[in-house]
Amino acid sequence: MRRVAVIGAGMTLFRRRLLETGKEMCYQASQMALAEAGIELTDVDAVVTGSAPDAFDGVHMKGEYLSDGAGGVGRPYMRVFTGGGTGCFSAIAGWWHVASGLADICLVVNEEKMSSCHPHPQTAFGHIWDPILERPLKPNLIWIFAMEMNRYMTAHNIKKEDIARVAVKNKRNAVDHPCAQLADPNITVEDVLDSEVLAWPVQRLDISPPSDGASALVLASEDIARRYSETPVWISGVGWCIDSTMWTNRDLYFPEYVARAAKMAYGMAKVDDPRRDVDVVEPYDPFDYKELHHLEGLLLCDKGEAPKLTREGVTERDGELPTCPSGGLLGVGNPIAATMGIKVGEIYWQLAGKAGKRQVPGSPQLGVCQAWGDLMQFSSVIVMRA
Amino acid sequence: MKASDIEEGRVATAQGRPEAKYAWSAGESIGRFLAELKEGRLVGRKCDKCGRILFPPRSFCEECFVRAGDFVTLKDSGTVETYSISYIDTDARRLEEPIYVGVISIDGASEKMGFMHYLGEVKADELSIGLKVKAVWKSKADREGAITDIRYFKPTGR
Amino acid sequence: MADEVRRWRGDMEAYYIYTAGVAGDRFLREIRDNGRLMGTYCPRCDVIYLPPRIYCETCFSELNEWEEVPNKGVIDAITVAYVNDKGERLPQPLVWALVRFPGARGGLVHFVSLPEEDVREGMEVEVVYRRTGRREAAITDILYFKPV
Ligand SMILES: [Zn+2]
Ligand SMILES: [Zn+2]
């Protein structure tokens, strides 16, 4: 397999409602990524798009619909879809294209326009459930997270305030992100604990918002990367794993499928001791407890230890293991697949030394990003090196 | 852009609703499961290879990848594996009275083999992971072969 | 009876409000307010996009130059619908056409106000708009194409 580097990234504002169509958002993000890479669309050999359920945008065959805005017209083009896991998975699909030698330059574009869906984007999530066993109970998707969070808290005797610290950290980090939707420099743990209860233990500020947005990456083979970029960031390991949709048949306190995806990626990247070697991490954080759950799934700490690391400041931007320095989904926003910009994009910018005010100190060399989704069952992991 | 920009027509929009209707085939195993619910029973299905009692029943064991064996009648009681107290409905609208919902693993099925259902006749501070519960059924006349033939699970001994 | 148990019925309750977007917003307002078709011009490729886009799909240039496209075009392709979108027989067949406009890339699909036997490819047609004051910045502000 050939070496593959990220040489450019771009993202739109993340907002509850954007005037732009999905195609227009794709164009804006793609153009930013191409400009940073110093190439033009005509240099691109293949395009991959990622987007979550069609039911958000309300356009079936969303991949095909987005193709012209994503630069796909007249070239090899495909869409991948693994729910929220698309946030890293489409970059993995882009990596296949270049690593295999099929393409020298692959543009990866992720998009979500959740504001189209009424009365609320949550309504679209109603169709994720089993139509016979679960939908007749009129569930809200937040229930499943609430139940996972409860199980996680109970298994390790974790206090809610230790989980709330994640929301505080990420919303404060997001103040330095120009695209952020829910940055808050003054938020406190008390604010989170006092916010409206949605489905206990999930409260309003434990959760990331629905958003419109798009993001893009330019992936290139080694010779191209060295020609166009002073600071290529190498994709040195990828991994992904799915569990069953029968989420009621497993213990929710630990995401085993995340650990399997992580082991696959660490193995490929020859990272023997991730706790020692990883300098910066962007785990998927649609809920505050998910950052903790995923740090454990990524084997960056023991089971149940992530809240302690958070409490001790280890996961702050200037801590030993900077975690979600972008501000994450909690602070920047959650346009499902387009969160690629704050996962893969952020690790790229961090390792390239281009993260500006968000830059973690000490010129990080090894970064990990992770996304998660479908029905609490899928994870994608990428290990990147400066 | 704000919601009012759309509502007050300051930006051009088009509206639509998918009008398709669906009829999902229950399949062999869930078809039987629903028929048994109508009779007031819970059934699982045994994997003859690994010996697990699969619940809800399915036609294959996803671990052994073999066809599942006989249906097994289970108890209508179980254990709360986790739960939530929801103040929002399926469309994220605020509820006056919260819904109690949990994952209940069923007695007689293999470990952790549960399904999602409502919890009732219980106060918030009595709810806990590990609580033993029992199904409260609709009357026979009202049962229709649906997951909602069980109204909710309540703590045992009440 | 068995069928009742073995099938579960439902539908998709969501409905959608789609923004027309940056280009679409101006396109539909121009139709509503000025009764004219506006496209966007790519100077690099020397093409006008109709409907307009904010980007050129070929060279990915950002498009800011708006150009009026004449209301007259040429029928490129025709179909005649005998059933509606639910598969029910229509009382009158509906003639649909893809109309191209000189100098523009793209085109518009709409009804044609002629019986099917009188419509042919290559025919010159013009856009008929709903009367002013009744338009609502939607593609249905165009009523149909009629022969020039
Ligand atoms: Zn088995
Ligand atoms: Zn052009």
Partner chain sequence: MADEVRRWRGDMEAYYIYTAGVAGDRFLREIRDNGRLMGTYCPRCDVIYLPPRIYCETCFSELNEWEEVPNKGVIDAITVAYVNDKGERLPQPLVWALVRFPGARGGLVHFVSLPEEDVREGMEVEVVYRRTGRREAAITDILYFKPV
The other form holds:
Amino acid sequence: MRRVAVIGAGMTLFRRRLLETGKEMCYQASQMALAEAGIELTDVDAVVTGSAPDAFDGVHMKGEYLSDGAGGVGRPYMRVFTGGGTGCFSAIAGWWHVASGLADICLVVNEEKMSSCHPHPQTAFGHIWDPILERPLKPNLIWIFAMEMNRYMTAHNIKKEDIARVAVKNKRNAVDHPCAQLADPNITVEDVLDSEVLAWPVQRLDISPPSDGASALVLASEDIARRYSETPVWISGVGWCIDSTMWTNRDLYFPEYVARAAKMAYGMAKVDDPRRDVDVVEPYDPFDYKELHHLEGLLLCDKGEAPKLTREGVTERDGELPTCPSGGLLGVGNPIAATMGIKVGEIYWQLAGKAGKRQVPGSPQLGVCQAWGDLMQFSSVIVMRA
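The form predicted on its own, contrasted with the form predicted together with the partner chain above:
Below: the lone chain, stripped of partners and molecules.
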């Protein structure tokens, strides 16, 4: 198995109702990643795309639709889809193309255009439920996740203000991100607690915004990476795991599937003590409680301990465990699959020393990113080294 490095990354603005089509956004992100890597599209051996439901773009077979904008025409091409987990899983798919020897350079492009889904992207999820057991209840994603959030808070006696601190931290971090949609330097815990209740305990400022956007990565084999880049960042471990779709059969206070994916990735990367070794982490944060949930699932703290780390400043950009220094989905935006740019892309930029105003102090050497998807059941994890 060959070593694989990230040598370039790019992402568009994250916004609602961008004028560009999904194809155009793919092209923009790809060009930025190729330019940073110092290569041309003609150098690329294979292309992987990732995206969430076809309904968001208003087309069917979205992978085929995006292929020319993503540079897939005339070369091996595939689309992967694991819901929100695509934000890391598409990079894993690109990794195995290069690690296996099938490609020397793989371009990974993720896209989402949620503004095309009317009246709201939430409507696209009306048909993901079991038609016999669940659909008669008329569930939606917010109240399903509200149940998970409530169970997490109840199991560990967590106060709502401790969760609100995550939204405050990430929206403030996003002020330094040039692609951010909902950066806010002045937001307070009180603002979050006073925002509209959607399904208790979820309030409006607990949730990341729907977004349009695209992101891209250039993955290369070791000899290619050293030829083109002075700061390659190595993918040293990958992991993924899926749980049952039956959320009623699981205790939602802890994401066991995240822990299993993390153990797989840490084992491959030979990370014996992630709490000691990890310098920066980008967990998936579509809701503020999910950052805490996922920090625990990534085995970076004990169950129920993540709120304390946030309260004590450990997860601040200049803390002992910088968490979502990009601003995360809560601050930068949530074009589901395209969040690869603020997960894998951000860890690449941090470890390469290219994060600008977002750069965490010191010289981080080991980073972890994670994405989460489907019906509270799938996680993908990547461990990266400078």
